[in-house]
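One chain follows as C-alpha cells, the form predicted on its own.
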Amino acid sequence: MRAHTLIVDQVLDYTPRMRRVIFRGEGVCNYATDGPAVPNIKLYFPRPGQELDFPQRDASGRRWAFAGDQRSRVRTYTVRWLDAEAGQMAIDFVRHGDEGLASAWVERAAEGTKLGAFGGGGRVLKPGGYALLLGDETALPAISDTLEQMPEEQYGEVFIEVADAAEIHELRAPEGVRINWLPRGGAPAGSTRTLIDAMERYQLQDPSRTHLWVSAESQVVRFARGWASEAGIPKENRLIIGYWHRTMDEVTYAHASDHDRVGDEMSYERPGHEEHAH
C-alpha cells in the first residue's frame, strides 16, 4: 500500500459537533484503486503548522519505517463515501476543539489543506438476521454507512449516543430498522452508562439470528462482549470493537489491548474490498 496525499475540497458542518471533510484529486483516485478502500482508512496527520512528512520504506520495501513521532500521528477513520470516478471522498470527524492532533487539524481544515492516507479495509456487519447496532458519536459515521449499505428488507434496531439533542439528524435506513437517539445531556463522552443501560434493558427476541455491532468507548465494548455472551448471541454474529479509551490515545490503546478486539468474531468484509485484495 502506497502513501497518498488527500487535498481538502470542502468542509461542511452537518451538526454542531460533526464536521464532514470532502477530499478531491489524484490522491483520492489512487487510494480507491490501491487495495481495500472501505470501510476504514488510515489517516496520517502532519505536525501542527507543518507539511506532510511521510515515512520512508524499510529495507524490505514492504513496510513503513516510522521515525520519531510519525507512528503516533496515524489515526483510523471511517470513509463516509467514496466516488472513485469523480475523485472525491468524504470523511466525518467529531469536533473536540484543540484537545488532540486530529481534532486540531479538522478545526483548521480548509480548501487546499493536505492530509495523508496509507490504506483501508476492515470488517463490516454481515447482512441478514436481525441487526442490532450500538455506538457513540465516534461510531456515527460507521453506523450511517452501514445503514445505507443494508438491503431494503433488513430488520433491526440502532442505538446512538450523542452529546445532546442538537446532534440528532436524519439517517437513511431500511424501513424495518428503528433508530434510537440517546442524548447524554451534555455530559462528557465516556462518562455515562447510556449505551450500557440500553443493552441491559434490551429484550432479544432471537439471539441466534441477531447480528450485533458495537463500537464506542472501551468500557462499553467490554460490557457488550459479556452481555452478548450471556444473551446467547453466537460469536460469529458479533462485531465488537473499541474505538477509543478515555485515558489513552489511539496508538497506546491499540498497543495495550488492540482496541478490545477478539479473533473469533464476525469476519465479514464488504464485497470487493476484502483484505486479500492487497
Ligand SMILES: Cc1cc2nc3c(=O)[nH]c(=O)nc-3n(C[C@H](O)[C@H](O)[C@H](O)COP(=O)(O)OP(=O)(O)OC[C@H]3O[C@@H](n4cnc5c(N)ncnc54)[C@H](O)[C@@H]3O)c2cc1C
Given for the second form:
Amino acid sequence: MRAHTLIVDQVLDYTPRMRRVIFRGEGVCNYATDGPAVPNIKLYFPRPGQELDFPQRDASGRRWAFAGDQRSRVRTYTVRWLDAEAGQMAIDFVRHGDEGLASAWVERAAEGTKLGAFGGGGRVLKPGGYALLLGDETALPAISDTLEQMPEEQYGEVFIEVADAAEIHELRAPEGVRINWLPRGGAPAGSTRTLIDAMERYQLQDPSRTHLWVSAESQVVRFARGWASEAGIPKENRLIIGYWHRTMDEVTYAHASDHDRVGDEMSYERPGHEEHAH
Ligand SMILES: Cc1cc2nc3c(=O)[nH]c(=O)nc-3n(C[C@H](O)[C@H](O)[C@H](O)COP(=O)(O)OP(=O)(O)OC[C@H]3O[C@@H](n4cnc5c(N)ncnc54)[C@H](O)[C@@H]3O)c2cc1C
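Next block, the form predicted in complex with the named molecule, ref. the form predicted on its own:
In what comes next, the whole complex appears, and the chain from above leads the way.
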C-alpha cells in the first residue's frame, strides 16, 4: 500500500452544501496510471492547522504503523472523477461544519493545501435488472457516478435526500431511470425519516429483478436491510452500506460495525476496478 500526496488545485461550490475539491500532483498521477480509477479512496488528513504527516511502515514494510492519533485521521470518500490526461481528481465533500475533521478541513482548503491518500476499491451496483438507488447527500457522488456509468438501456429509480431545494441539480442518467429529489426542509442530516418513508411508500414491481443500492446514515441502511428482506429482494442483488453514523466519527463507526456491512450481499466490481493495492 502506497501513500500519495494530493495537492488542492481548485475549490468549487457547485451547490451551497457540497464543495468540490479538484486535486493535482504526484498522488493523482499515481492513481491515474497505477490501474484504473477506483470508486472509493481513503483520505488522510493533517492535524487541524498543521503540516501533513504520513504514518511510518511497520517492521515488515508492508503495513502502516499508525502512531498516536494517526489512525483517527483517515476518512473514506468517493472519487467523483479522475482525469488522467489533465492529471486531476475531483472529490465532493458534504459541508457539515467544524464538527468533523474532513468537513472542517474542506472549509479551509485552498489552492496548494496538501492531503494524504491511500487505498482504493469498493463495490458498485451491478448493471441490469431494475436499478433502485437510495442515498443521502454523502452518497450523491457515488450515485452520480453510478448513473453516468449505467448502460443506456438501464431502467430504474433513484431517491436522493438532500438538505433543501437549493441542493437539487441536474444529473446525467439513462432516460429510463427516474430521479426523485427528497429535500428535508433544512432539518439536520440524519434527523428525519425521509428515505425510510420513501422505502415504506415504494411499490416494488418485481423484487427478484431489483438491484438495490442504499448508502446513507446508519439508521437508514439498517432499516433498508430489513425492508429489502421483507420485500423479497435477493441478497445477491443488494448492496447496502452505511456511509456515516449520526453519533460517531467515521473511524469509530467503522470499528463499531464496519459501516453496517454484511458479507454476503452484491459483490460486483466494475471491470478493471478490482481491489488493487495503491
Ligand atoms: C464508501 C464511502 C464513500 C463516501 N463518500 C463520500 C463522499 O464522496 N462525500 C462525502 O461528503 N461523504 C462521503 N462519505 C461519508 C463520509 O466518509 C462521512 O460523512 C465522514 O464521517 C465524514 O468525515 P468528517 O471528518 O467530516 O466527520 P467525522 O469526524 O467522521 O464525524 C464527526 C461528526 O460529524 C457527523 N457527521 C459525519 N458526516 C456527516 C454528514 N454528512 N452530515 C452531518 N453530520 C455528519 C458524525 O455523526 C459525527 O458526529 C463516504 C463514506 C463511505 C463509507
